[in-house]
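Only one chain comes next, encoded as structure tokens, the form predicted alone.
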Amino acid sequence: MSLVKINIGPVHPSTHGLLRLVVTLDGDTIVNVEPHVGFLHRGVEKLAENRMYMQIPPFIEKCDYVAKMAMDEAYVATVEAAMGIEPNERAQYERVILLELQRIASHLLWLGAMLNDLGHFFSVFMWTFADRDKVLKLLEEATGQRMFYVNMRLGGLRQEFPKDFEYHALDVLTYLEKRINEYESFIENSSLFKERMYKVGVLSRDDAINLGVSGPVLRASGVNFDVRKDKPYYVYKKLNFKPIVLYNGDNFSRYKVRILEIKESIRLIREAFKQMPDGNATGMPIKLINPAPKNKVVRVSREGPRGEIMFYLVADEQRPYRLAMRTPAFINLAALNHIARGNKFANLFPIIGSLDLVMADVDK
């Protein structure tokens, strides 16, 4: 056996980032795939105990530039459970719908970046890409910001929905439930999707859960476990809300997962505009922010469109004495090896997409 290694990146535009990769074959097989991270190492977690608690959510955001909003709200919802701050129920539902519009933005960037890296869809690439600006547009509408959010406040937001918001929300997701239908018409006929995605990058359920993934790339194993049912935050118990769960492991599996993950989040956003009640859903001003309980600990969990998002803090008064991050990309970034081995060289971009990496998030 004459095994070779193949160095990819850390400069390369299918490793989604600053990803190294050292990968050893036989022949066209892949034998090994070592992760090199840290080259997007800002230390966050440190940077957060210099800080008072509401300055820390712009580093925050960062981390998954690609869902804010999820890493925002997961932050801010940890210094609420250590304030002991229960936000009122319109501010939940609106976190709620926030937080779902997020999930199809996200997915809607993964769906055209994981299909343009198989070669022949970048045409897909670029209508997702003007479908998730109509999701952008939202977000923009509600927060103020294109971008970078930072919209929670405790106790709610910063700011109320726009007068006309649940109007033009409603009219983006009838689109947008038009669009993913086609999306799957499209995509799935293709014999070159069917190639590289059925029965590739297989990861059976043992597995998946010893090596503890969590997210879309936990469900195609089928493992059923979403946080918003399993530990259910905010009105999600009130959405009669299922979690999306598939059982062949593979490529297609985490594809398909993602793809009706934006179809309840559409039928999810539209049954919170029906129930949310009146009232106001602002949350306190930054200044008057009362003392945290000195080291108090808690840890919160959220499920973001990569999985998990977990919070760990030791309170202190104005800052936090210790803040730790289990983000989900860099625990499904650690699944890589055991997936990839066996595989071609050739699917080896393709099973690196269904894995939904953000290295900022990876590396923090």
Given for the second form:
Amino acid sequence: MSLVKINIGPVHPSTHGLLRLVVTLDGDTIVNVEPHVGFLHRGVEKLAENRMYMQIPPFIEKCDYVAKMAMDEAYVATVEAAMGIEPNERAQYERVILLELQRIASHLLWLGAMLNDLGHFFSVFMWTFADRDKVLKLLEEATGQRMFYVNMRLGGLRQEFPKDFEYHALDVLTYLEKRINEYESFIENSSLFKERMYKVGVLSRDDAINLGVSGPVLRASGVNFDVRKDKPYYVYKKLNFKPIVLYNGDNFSRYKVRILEIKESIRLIREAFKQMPDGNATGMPIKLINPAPKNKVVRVSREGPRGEIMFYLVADEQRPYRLAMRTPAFINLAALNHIARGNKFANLFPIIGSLDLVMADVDK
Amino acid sequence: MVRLIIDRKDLIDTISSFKKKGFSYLVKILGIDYIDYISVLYILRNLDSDEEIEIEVHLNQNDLWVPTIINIFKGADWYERELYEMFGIEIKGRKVRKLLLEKFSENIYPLRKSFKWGTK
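Could you please show the structure of the form predicted in complex with the partner chain, as a counterpart to the form predicted alone just displayed?
Everything in the complex follows now, all chains and molecules, and the chain you saw is the first one.
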């Protein structure tokens, strides 16, 4: 049978942004998938070389517009490392709480979008979206903004948590825990879900390492690597964090890793609230920044919801000389061709969904 | 942070020997324009011991090429394409079929320092 080429996108509901795929098919089987990216390329790395240090967070956040806090924090931590600043303990706890809340919000949005790809049109999506909104309300309470926070300052946060924040947060966590268990029980019993998740899009352990994927995609293939555990930052050591690792490498494992991560995040936040010392977590105002030492090179890795975020900074006095970013979705998408090959065409979208792509993150 | 500055001709051997030693994960390939030369960095990680190593190659501005490492790390594919289009560093041993991010800007290399912000 002759091969057929199909063009998908760049604007397509299941590509989660502007992604064009050229798929070569043999009958109904995928022979090759060629992603065409770059529609959202803004040249963030070049832009960063032309802005002062603390002018950068507002646009670096938009790289991953689903998990803004993670990007923001990773960047500010890089600048802190270049300037030799370390946040105090309370600020570290508060950052961990915000980051884990952001992870929950990101995974909830992903869960709804993933079920959309499977054909559960907008029922689960609406529910998870409403739940995510509860988390966003919490973040708004803590930071003053609902979507784009720009909340990190050198040595801490822009503002201290409000008084009742802990009670509100714990309320929402109790609610979420119940909801996640509900989602789990009915999603996993759906026959539609089972057919398109179990043993579909398998990525073996060796291939996952060789392709350099990170985050839940890597851990679903049986690789026990989580930046929070293996290169611990802030107070993750004290919180007894355990990475979630599954071994099948299929769509289902990638789904399950994220579900279990939400539960782990809920546990981490509760523990962090219990251990958090008193004090003041407010960081330095923007104007008080000392110049960074010239030509100092720092590299900082963080575990974002989508995978490993890495910043490589060559510092200049007032602005970065070079800021290179490793964005997690970029390299996870690069693995798509390998994962999808040999699968049925209809299963391509669940596979894309299971990679949790944010196209602005890919295109930088 | 361990950094190793090596010669371009030793690149393939060095990287494959580190891979045999357990540095089996490629974190990132990136370029930095230092005006006198462009340096290309390969960041490798050992997933068992969590050690990391940076392997750096310095390239003369009028002799910009590196050999491909796609046969050692499959994940190098998109990083190499990005390197080519951002710095104009030719990747020998593979055909860079087309541009990845900047579709309309052939022969313009935006991350070089000679490319000024705000110009076309």
